[in-house]
Amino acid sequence: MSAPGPTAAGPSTASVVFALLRKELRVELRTLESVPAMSLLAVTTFVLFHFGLNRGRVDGDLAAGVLWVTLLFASMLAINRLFVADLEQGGFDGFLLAPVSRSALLLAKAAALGVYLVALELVAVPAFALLLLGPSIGGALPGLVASLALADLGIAAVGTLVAALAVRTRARDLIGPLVALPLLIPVLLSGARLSAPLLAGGGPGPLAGRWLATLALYDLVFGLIAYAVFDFLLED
């Protein structure tokens, strides 16, 4: 009896995610559609706050609120553009015809959005410190980086889900922020509560474990929700 021939197997999910992520980043490097616009919006907003508040520096709750609101609004630019190229250039149809896991697109898009957010923060946080905080941000950086990393996970999960939902609508530039911003209120609240002690005038205080746990739980819940419903959004 002859041995059975090899069975055709599709590529692994990890390889598909890596290929899609590499494509997303190459497109962004070539077109520069998202990250420069996000960074410019954030820096411009900090300049407006610098002159509008008419204060030499801000600290505590006010500083945390300015930082997180600005980052959240800047992230909307990337969320709105996340699936536009796929829709306009037939990427959705090509992906649906490929013998790969649908969740690979979710993971790749969320990872790409996370990279955009990190790039934004590399520009926005120094600009924020220069325009509104003064030179004393070094002691707050470790806690601020931890807070931003957890927040980026939540924004990436919610943003990818909302972008997939809104991209097929006519008013996607309006629907995206209207749906995403209310869902991201817990990220804003937790991030501001975590950052306020770090940006206090008397020197950085400790991170609040309760708000860290809240942010981590939010990331977990919305990550699972996005994973559960993404296939249905993609098919419809």
Second form
Amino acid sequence: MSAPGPTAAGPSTASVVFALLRKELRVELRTLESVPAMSLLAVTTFVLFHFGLNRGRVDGDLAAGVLWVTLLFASMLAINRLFVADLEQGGFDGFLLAPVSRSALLLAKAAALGVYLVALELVAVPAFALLLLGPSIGGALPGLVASLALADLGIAAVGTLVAALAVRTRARDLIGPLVALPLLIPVLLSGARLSAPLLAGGGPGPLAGRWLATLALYDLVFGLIAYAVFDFLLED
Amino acid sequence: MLTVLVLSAALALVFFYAPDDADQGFVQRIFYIHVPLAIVALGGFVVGAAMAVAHLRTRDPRWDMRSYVAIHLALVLAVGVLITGAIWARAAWGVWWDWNDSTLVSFLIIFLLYATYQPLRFAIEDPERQARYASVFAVVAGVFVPLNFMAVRLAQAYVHPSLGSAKNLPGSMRLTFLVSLAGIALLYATLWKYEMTSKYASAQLRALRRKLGAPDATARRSAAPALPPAAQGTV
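Starting from the form predicted alone shown above, please give the structure in the form predicted together with its partner chain.
Below is the entire complex, every chain and molecule, led by the chain shown above.
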């Protein structure tokens, strides 16, 4: 057996991440398992809030809270599904057999989750502006995009970690959200505080720097933590 | 033994030595229980995280057991913190719960997070994987503790009677507070030791029963880690 195997160094991490991400997105495009369900849940939740709050229009604090809580709950759907196909169809085994860094899986999954979140927001934010938001969203958009982008990074890191933690438990649909939601409270808190003035009735207020900093710190800390402990979740 | 002495001394000081607070009166004395409990509980979570790191590094199941017991006991103390905190809030501010108080809210979030530790363990069958996943959880949650406090504190303008203010206490109050803190820390350490001893003893008992071929009467599903016989030893 002198067939030329992979070189000692193996393929570069970037190419592995890219290949895994492409596989992830292709699976999602073919099965449409996560994004449509997330978007539907988000729109349904807006309707629920409309009846629950008995309000036709919301602004300020209330608007920020409705938007962020909805996004967070919708993201739980993707977090719950993130590793299920890999577990059931042998994706884990295939990956573990390959001579590549295990962090590549974390990066690829987090990137995929990030893409799902952006896709969700592309549907949910316009739907929110249309259905519930009182003031026009135009002026708030740049600030909102910035805070959503930072929050997505944090949700992707923590979500991937929790998804990997929960997927091998017996009650995975229970454990995932139970662990993820308290961990994501700082994201909800900063996101809501950031967007409350943006969505206020009297035109968008300024973006609060300290909340952007909090989000960035959260992303950094949990990105590093996820990177440090993810390997331990894969040894089977 | 030391624990009993220090705790009794602490209680004696709390009730007979420390002066009544100028504006809160007698009920302020709950402070000597509430604050040390909170400090020890948070410390317990962090210690549990450190032990989990040791477990991930060494793969020694005893570290997992230590981490489990540390977190488990800290969770018990945390219930005490929430209850004494609510009583104090009722007395001092007239409400059982105050969302404006950042420390109270952070503590609740941390409590909710750690409350999932045992269900998580319970939901994983394989003991080795259970230990590993629980340690990962303990590390992540241990890092979350300070970050969460920071974020929630930023959100509130209100000032919780904070740790820093312990420096401004008059001498008699400070002495009482420090003795209480030592007493509760010792109580935590003693309980930790007892629970560890009991866990080792029941693991040994199980191993002996198995050797004798007796039906495994003690086999009950539990969130606690099951030690393999080889891992038994001193606390």
